[in-house]
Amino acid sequence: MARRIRTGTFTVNGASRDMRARNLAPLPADIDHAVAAAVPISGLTAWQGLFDHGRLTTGQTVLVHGAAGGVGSIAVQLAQEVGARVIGTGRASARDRALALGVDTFLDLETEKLEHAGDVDVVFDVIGGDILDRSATLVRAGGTLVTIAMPPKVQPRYGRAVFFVVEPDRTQLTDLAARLRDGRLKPIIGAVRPLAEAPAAFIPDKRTPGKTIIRVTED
């Protein structure tokens, strides 16, 4: 039995997003609420970044920054399932998690050169700054640099650069829910914290890897 979900709006990067019923998808009854909460925004962001904007297809190569994070971990799994070669980046502590998700190659951005990734068809960026600027040189002809962090200052020489804010999409949510139910998609949950601890949960230096979930009420 699907569970009812309240409608309303949510905010991403300062922009209000529509949560009316036509944009929602039913949650399979056997999926834990905390697991389900880790999917909608991160999942839609990953999906739209890879496929709507990046146009990633089978046989291409994608570079995913923050490969073990909330968005990046889902992007890795979606890209791997469509048959793309996946290069993931992150800190050394994220290497094992990223490899377990299915990345073909992992780069530690603190000790390894980003340029060692080589040419790629799509860059999916969640970091911004210098990493975003340097990533533009990795995009091969006809490829795309996609970012959710900030409008890119540096453009790929023979490709495109896209900055986007996630949009609601019922069809994509339904597909993500099916993958979650079938075990084909496994979000990384870093921590589940009560509402009272929400401010502390998002202090950059104290955040746990993966998606942090704030539990508003107890089941």
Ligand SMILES: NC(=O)c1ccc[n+]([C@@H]2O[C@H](COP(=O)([O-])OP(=O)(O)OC[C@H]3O[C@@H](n4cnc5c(N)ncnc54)[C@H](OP(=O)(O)O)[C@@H]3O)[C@@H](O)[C@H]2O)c1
Contents of the next structure:
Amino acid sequence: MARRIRTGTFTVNGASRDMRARNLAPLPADIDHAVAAAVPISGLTAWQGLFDHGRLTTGQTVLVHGAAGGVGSIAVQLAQEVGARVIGTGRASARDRALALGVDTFLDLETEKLEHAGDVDVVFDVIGGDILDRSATLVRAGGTLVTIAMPPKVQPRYGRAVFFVVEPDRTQLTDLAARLRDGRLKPIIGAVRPLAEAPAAFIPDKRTPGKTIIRVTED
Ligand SMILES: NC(=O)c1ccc[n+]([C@@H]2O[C@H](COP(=O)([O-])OP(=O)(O)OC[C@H]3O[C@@H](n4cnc5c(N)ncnc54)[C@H](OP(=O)(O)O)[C@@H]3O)[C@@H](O)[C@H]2O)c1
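Having seen the form predicted alone, the form predicted in complex with this ligand:
Full assembly next; the chain just shown is listed first.
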């Protein structure tokens, strides 16, 4: 039986979100729904942060905060694919996951000095606060500090600082689906839980690292 999917314009956190059919992309039949669910928001955010806002290109260096998280893990893989050098950051517990994703260097924010990362062309921040503020000094002339966490208070001296909210984009979503299908992109799935367990799945400190997927139906 055909299912009707409700689309239109929705408001999320005061911002209008255009979810019309022209912004959707087909899901390849051989991709598991739980895997596919991990990609649209994180993938589009990573893509737009790196390339639309950060203007990252081959041969540049990007520092990705939260490199083993939902957005960061995809940013690491996309940046690697474009031929950038990738420095990933996070807690000590994230080191192995970040290295497995392919970061060239991992910086443990709990024990190492952020300033030791050296100059980079792009910082991609998902954490905000003090880490975002201190990242501005890492950006070399002409580079960009991109954040999805909050509007930045500190600007790079000779570069730009950008805060953005992800936008729907059919072309980018289709490109992400192609990468998912041919294995270039692997989202980190933390837990797949039934709808009834959704509240418990998001309790801080009890979350499984990686994307939490809520299965709404069992078919
Ligand atoms: N502006 C936008 O359009 C947009 C789009 C998507 C997401 N977001 C926001 O972006 C943020 C990240 O999303 P996400 O899905 O990537 O979240 P996530 O899966 O929780 O990833 C965040 C990563 O950063 C790490 N981290 C957080 N604080 C840290 C700290 N102080 N030191 C070291 N590591 C730290 C986390 O480690 P632990 O898990 O160990 O804390 C985790 O690995 C969220 O606040 C989300 O709401 C914004």
